[in-house]
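First, one chain by itself in structure tokens, the form predicted on its own.
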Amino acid sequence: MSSFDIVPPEAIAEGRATDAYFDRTVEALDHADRNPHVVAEVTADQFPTGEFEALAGVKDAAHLLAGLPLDAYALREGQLFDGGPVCRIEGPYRDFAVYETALLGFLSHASAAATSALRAKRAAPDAQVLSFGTRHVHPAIGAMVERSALIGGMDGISNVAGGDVIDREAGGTMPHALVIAFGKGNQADAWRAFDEAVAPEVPRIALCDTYSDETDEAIRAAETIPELDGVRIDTTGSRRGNFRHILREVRWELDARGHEDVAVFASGGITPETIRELRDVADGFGVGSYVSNADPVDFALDIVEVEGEPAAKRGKLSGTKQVYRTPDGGHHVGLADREGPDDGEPLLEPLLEDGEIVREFEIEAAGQRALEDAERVGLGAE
């Protein structure tokens, strides 16, 4: 028995990571010597619903499918969407049918980290918003959430181990914990040994809420740390009060003491809506469970075409599909064989040609995508 309770990534890559039924489905068509060719597409909603949602996940996805005989087209990460198809296979049923699990898992999760993320980022372009979430879910998922929280257009990340797996450097400064190891009255010691203990590189941002007044912390911070490159007012929530307030005035006294270039960042349930109230006195904000916790976007995985004629449950559409965003900002749903709308551009590209990937995915492109393609369409306008 494993340690941890965790899936080994071998385990995905076999199929094992799946439903059981899907097992059931491979023996069934297995006995009765039957592998149809099928076109299957992974959908939120059928129709545009002019609710806009950021793709991530595809990486894991194509990963997840490569080397079995099949073609795959999926949006880029980062793309919008808000109805139809994100992602088309086809190829021999049984050859891919257990893998559906792991693929929806892979789409529906990392799309609503992103979204979050995005949504966030939007809430203040100009400011810094780095994510702060993956203590809120399982260790074994924190990379994911960093991915996709760069892919929403997020400026960084938090998790050591999530960034060593996407090859990205974690940032962040001092906790709590490390103010009250000095003790009561002691946070200058804390602030000090920061300063003198870290690499050069590491911004120097003091965390002011611990004991005393933020304003008054923050101003013994400026005082300190000669070089301090900014504040974290981390209030908890049962002694916030006014935020906002809160934050003004730790700027407004700390600017009546020369101490203009000290950044103030705001973290500790931060969400789009706070962000917009307090975005003209925060320079920052560190947004934890939004992100991390966002509900998994609602995939499914249906066959849409059997031997090349249409076919769909009841409720969904049959036949190959074709997204396309239009130059209004519209994202239109038709099928792949009828001529698309005027000047629209189609989102469904290849992915896998015969298992093989033939695709990149390049993060800081996607989280350029996601912010571009919000711009586009009106996300986070509000």
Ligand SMILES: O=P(O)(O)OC[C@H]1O[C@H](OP(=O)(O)OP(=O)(O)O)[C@H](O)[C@@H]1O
The other form holds:
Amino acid sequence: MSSFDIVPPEAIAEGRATDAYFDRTVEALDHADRNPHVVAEVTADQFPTGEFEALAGVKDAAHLLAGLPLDAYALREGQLFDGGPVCRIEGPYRDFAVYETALLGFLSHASAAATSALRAKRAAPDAQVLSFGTRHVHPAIGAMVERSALIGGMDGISNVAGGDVIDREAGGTMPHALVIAFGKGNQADAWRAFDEAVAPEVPRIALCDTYSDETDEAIRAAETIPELDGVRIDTTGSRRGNFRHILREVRWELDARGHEDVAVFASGGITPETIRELRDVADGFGVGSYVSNADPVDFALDIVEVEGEPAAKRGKLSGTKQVYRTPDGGHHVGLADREGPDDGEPLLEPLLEDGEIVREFEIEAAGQRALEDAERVGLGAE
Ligand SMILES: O=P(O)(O)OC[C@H]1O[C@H](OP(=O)(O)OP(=O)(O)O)[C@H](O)[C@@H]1O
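Moving on from the form predicted on its own, please list the structure of the form predicted together with the named molecule.
After this comes the whole thing, all chains and molecules, with the earlier chain placed first.
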């Protein structure tokens, strides 16, 4: 047993990461010798709302359900939706009832982070937008946050173990702690030690706000490290004043001394709004809490068909559904056995066939899909 309070992956795979009432449900169904064939759908909103979100977490959802006697369909990761099902399960209910809790958790949390990542990246498509936020959340979900950030189209991640899990390398240069470890006034020693110590492929980006004026530190960093790639300005909120002005000044003073090729990165409390304010004066952004702390999407799993007959609780729409994307960016919900809209591309595609995963999960392809679909539906274009 781990000394950390972390539900182990095996318990999730076995269906133990469930609300207890599903265990009671299985007991009652067993007692009554009842196991109806159902269609169940995962939905946040029944009808399109105009508020788009990006789907993520489908890889984990597929592995959760793998091996069960069911078929499943889902949107592709990175696909945007604003209503209707994002996932459909068809099979004997008793066999998958206990997986609902973990299934919704996988999709809800990852989709929220991916959606925020997409909003951040869309605010500055030409800048480097990097994920910095796993420090704000439980370390057990670091890989989920980083994978979702990339599915949302972000350009890089910072969590090393999270990167190991998703087979991507974490990036990053220095915290304030490194500069402080060399003592006030000795920032140059810290930057020099960094430059001498770290592998050549690590970008030389100096943190330039620890002790003194940002422009002063940026100039000194550029003079200390001949191959300096960039400076990062993370001015503490209480000292920030006009952050845009600070970044413009840094850019100006670097340029005035011939350091036009030194990039300027901004971090600390960055949101899509601040990115839009700063995108013409910064080359990149470190985004933390805006992505890692995103509120989970409010997904629910609902039975919509029992033994081939429409069924649903009040407030939910019965019948097996399909969702479609039309070229104008419209998201349409219809019954699966009816004609879809003209030129509508069906979005719910096979995920599992009789318990076998029938899909590849490509992070970069998902990120590309998210960015293209965001362009189509106008998400984050403001
Ligand atoms: O505000 P967020 O968007 O969540 O950004 C995450 C963190 O990244 C920056 O810290 P930094 O890397 O400079 O860390 P340090 O102050 O501990 O050195 C910033 O000051 C935040 O603490």
